[in-house]
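Just one chain is shown here, as C-alpha cells, and it is the form predicted on its own.
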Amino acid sequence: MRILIIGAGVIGVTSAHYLRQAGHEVSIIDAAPAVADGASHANAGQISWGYASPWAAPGIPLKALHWMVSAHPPLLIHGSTDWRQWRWLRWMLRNCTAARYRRNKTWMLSLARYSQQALAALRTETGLRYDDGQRGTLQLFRTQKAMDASTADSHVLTTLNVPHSLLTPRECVAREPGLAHMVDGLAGGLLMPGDETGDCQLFTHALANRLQQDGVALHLGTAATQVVQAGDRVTGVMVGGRFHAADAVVVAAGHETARLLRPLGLDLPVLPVKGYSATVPIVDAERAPVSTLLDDHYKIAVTRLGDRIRAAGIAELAGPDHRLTPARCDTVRHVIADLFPGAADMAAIQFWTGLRPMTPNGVPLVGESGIKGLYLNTGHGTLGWTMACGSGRLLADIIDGHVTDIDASPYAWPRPFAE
C-alpha cells in the first residue's frame, strides 16, 4: 500500500517507522526544511509514561483566575475572534470534573504505557541514542495543599498499576542532590521511576535517517496544500502544485491538521497551544538535575540532556503565534535558576517556542477519520514525545486491520468532547 504521511515531527516519523515495518511504501511530506522542525524541535525532553495527565482537571477554572494576576502564570488565554477557540475552551472546562479527569487520564495513561513498551522495543531493535536516560521523573510540590491534591492522582496510578511513590522533601533531595538548597521550601514529591528522558529532535533525526536508508521518501520544504478526495475516499495529496497519489493518507501535521482537513468537512477541535523552552549548557554537573523534574507550581519541566539542561512548559492560547514573549521566557529562566542555581551558564541560554496540538480533554486523535483512506495522528498536546511510538504502532495496526494491543476507541474520531 502507498501511504503518504503529512508531518515530519516525531509523530509523523514514528508512524512512518511502524508502517514501513508492516511492509508499506511510505513517503513523508512537510513544509519545514528539516524533520522535527516544529513542536518536536526543543520540547521538554521528558518521556512521561506515569505523568500523562490532561490539563483539564478539577480546580483549573479557579486556578486560571489566580494565574491572571500571577507574575509567572502557567496558563494564558488571549482574546480572540475565532469562535473555535471559545468552543475549545468551553469543552475543556466541561472536562474539568473529577469523573471526566479520571476517565481522560486513564485513556492517556493507557496510550502512554503502550508507548513505553514500543519505544523500549524500538531502542533495542535500532540501537538509537538520543541523550536518553531511564532515571524516572520527579514532580515537585512547593505547598502542602498541592502535595495533598496529588493523593487523588496517586489512587489512579495505583488502580492502573503504574509504579510511583510519594516522597518527603529529603527523599526528593536524595533523588536530586542539586535541590539540597530547597529542602525547606518543598512539601514533597511524586516519583515516577519508570519515566524516561531524551532529546526528541535527536531521536526524530536518527530515526528518519534510518527510514531513508530503508526506502522511505522524505519530501521536505514543500507544503501539502490539499488532501484530495474523490467520491467517498481520499486519493492523494497536492504538494507544490503536483498531485501525489496514495492508497492512504496519514495527517500528523500538528496544529495544522485541523486547518488542512476543514475543506473535507472535518472540524477537528485541535488548537495550537504555545509552549516555551530554554536550553542551557551545564557548568557544574553536581548542581545540575540528574533526570527530569516537574515543578508543579510553575508547570515547568526541567530535564538533564547530556551536558545540557532543557526547561519547558507554559500553555498559551494565542493562535499560530511563534513570537518569543519576554515575560514567558523569564518564567522558564526563573525556574532553572531557582531549582538549580549555579548549575548552568545562564548567559548562554537559548529560548525557543513551539505550537503543540491539543484537544480539549487532552486525549489525542489516532485512527480513522470517517473518510476512507484518511487517518489521523494528532492532538497529543504536551505529550507528543511521550506517546509517539505507541501512537504510531497503534495507527499501523488500525490501517492494516489488525486487532490492536490496546483499546483504540478512546482515540477515535468522531467523539464527543463535551459530554
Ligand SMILES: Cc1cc2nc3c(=O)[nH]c(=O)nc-3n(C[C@H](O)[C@H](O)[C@H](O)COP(=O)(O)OP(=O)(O)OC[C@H]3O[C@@H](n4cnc5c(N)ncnc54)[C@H](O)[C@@H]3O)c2cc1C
Given for the second form:
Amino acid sequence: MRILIIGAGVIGVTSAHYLRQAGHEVSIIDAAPAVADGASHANAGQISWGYASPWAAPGIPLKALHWMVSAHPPLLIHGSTDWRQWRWLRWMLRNCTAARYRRNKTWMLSLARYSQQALAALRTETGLRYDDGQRGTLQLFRTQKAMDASTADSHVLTTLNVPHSLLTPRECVAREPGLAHMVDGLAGGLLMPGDETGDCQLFTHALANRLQQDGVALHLGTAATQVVQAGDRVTGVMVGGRFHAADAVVVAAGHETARLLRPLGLDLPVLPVKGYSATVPIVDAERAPVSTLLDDHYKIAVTRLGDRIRAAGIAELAGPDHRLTPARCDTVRHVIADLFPGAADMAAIQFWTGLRPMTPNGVPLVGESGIKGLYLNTGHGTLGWTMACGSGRLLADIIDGHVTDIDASPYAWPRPFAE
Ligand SMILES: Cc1cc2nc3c(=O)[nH]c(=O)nc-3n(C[C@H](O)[C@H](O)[C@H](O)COP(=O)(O)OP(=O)(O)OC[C@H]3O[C@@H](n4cnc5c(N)ncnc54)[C@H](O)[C@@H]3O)c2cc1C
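Return one more block: the form predicted together with the ligand, after the form predicted on its own shown previously.
Whole complex next, starting from this chain.
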C-alpha cells in the first residue's frame, strides 16, 4: 500500500518504521523544516513505563485549586473562549474518579509496556543510540504527606505488576549521589527500576535517517492543508496546492490533528497542553543526576542525557501558544539548581516550550478513524516518547488487519471520554 503519514514527530516516524518494515511504500510530510520539531523536540527524555499515569487522577481537582495560588504551579488553566477547551476540562474532571483513573492507567500501562518491548527490539535490530540509559526513574517526595500518598499509588503498581520499591532518603542518595546535600529535606522516593531515558529528538532523527536510506520519502517544510475524502474513503492529502494520492493516510500531526480532521466531521478531543524544558551542559558529573528523577512537589522531571541535564514539566492549558513565560522558566531552572547545585553551567541554559497533544483521560488515539483509509496516531500527551514504538507497531498491525499483540480497543476512535 502507498501510505502517507502526516507528522514527523516521534509518533509519525515510529509509525513509518513499522509500516515500512511491513513492506509498505511510505512517505512522511511535515510542516516544520526538521524532523522532531514539535513536541518531540526537547521533552524530558523519560521513557517511563512505570510512571505511565493519567493526569486525570483522584485529588487533582482540589490540587488544581491550590496550584492557582502557588508560586510554582505545575498546572495552569487560562481563560478561553474556545468551548472545546471547557468541554475537554469537563471530561478530564469526570475522569478523576478512582475507578476511571485505574481503568485509564491500566490502558496506558498496557501500551507503555508493549512499547518497552518494541523499543528494546528496535534498539537491538538497528543499534540506534540516542543518549539512552536504562537506569530507572526515581520519584522524589519532599514531605511525609506526599510520601504516604505514594504508598497508596504503589499498591496500584503492585496489582498491575509494575516493578517498584519505596526508598528512604538515604537509599535515594545511594542511587543518586548528587542529592547528598539535601538528604534531610527528603521524605523518600518511589523507584521504578525498569524505566529508561533517552533524547527523543536524537532518536527520531536517527530513525528518520535510516528510514530514508530504506526508501521512505520525507518531505519537510510542507504542510498538509486538507485530507481528501471521496465517497466513504480517504484518497490522499492536499499539500501546497497539490494532491498526493495514497491508499491510506496516517495522521500523527500532534495537537494539530484535531484541527486538520474537523472538516471531515471528526471531533477529536485532543488539545495542546504546553510544557517547558531547560537543557544545561554538565560541568561536574559527580554532582549531576545518574538517571531520571521526578520532583513530586514541582512535578518537574530531571534527566541525565549524556553530558547534559534536561529538566521539564508544567502543564498550561493556553491554546497553541509557544511563548516562554519567564515565571515558568524560573520554576524549571530552580528545580535543577535546587536538586543538583554546581552540576551544570546554568549560564548556558536553553529553554524550550512544546505542545503536548492530549486527550482528557490521557489515553491516546491509535487506530481506525471511522473513515476508510484514514488512521489516527495521536493524543499521547505527557507520554508520547514512552508510548511511541508500541503505538507505531500496534497501528501497523491494525492497518494490515493482523491480530494485534495487545487489545487495541481502548485506543480506538470513536469512543466516549466522559461516560
Ligand atoms: C515539556 C514536555 C516534556 C515531555 N516529557 C516527556 C517525557 O519525558 N516522556 C514522554 O514519554 N513524553 C514526554 N512528553 C510528551 C511527548 O513529547 C509528546 O507526547 C510527543 O512528542 C508527541 O509526539 P507527536 O509525534 O505526536 O507530536 P509532535 O512531536 O508535535 O509531532 C507532530 C508533527 O506534526 C507536524 N504537523 C502538524 N500539523 C501538520 C500539517 N498540517 N501538515 C504537516 N505536518 C504537520 C508538526 O510540525 C510536528 O512536527 C513531553 C512533552 C513536553 C511538551
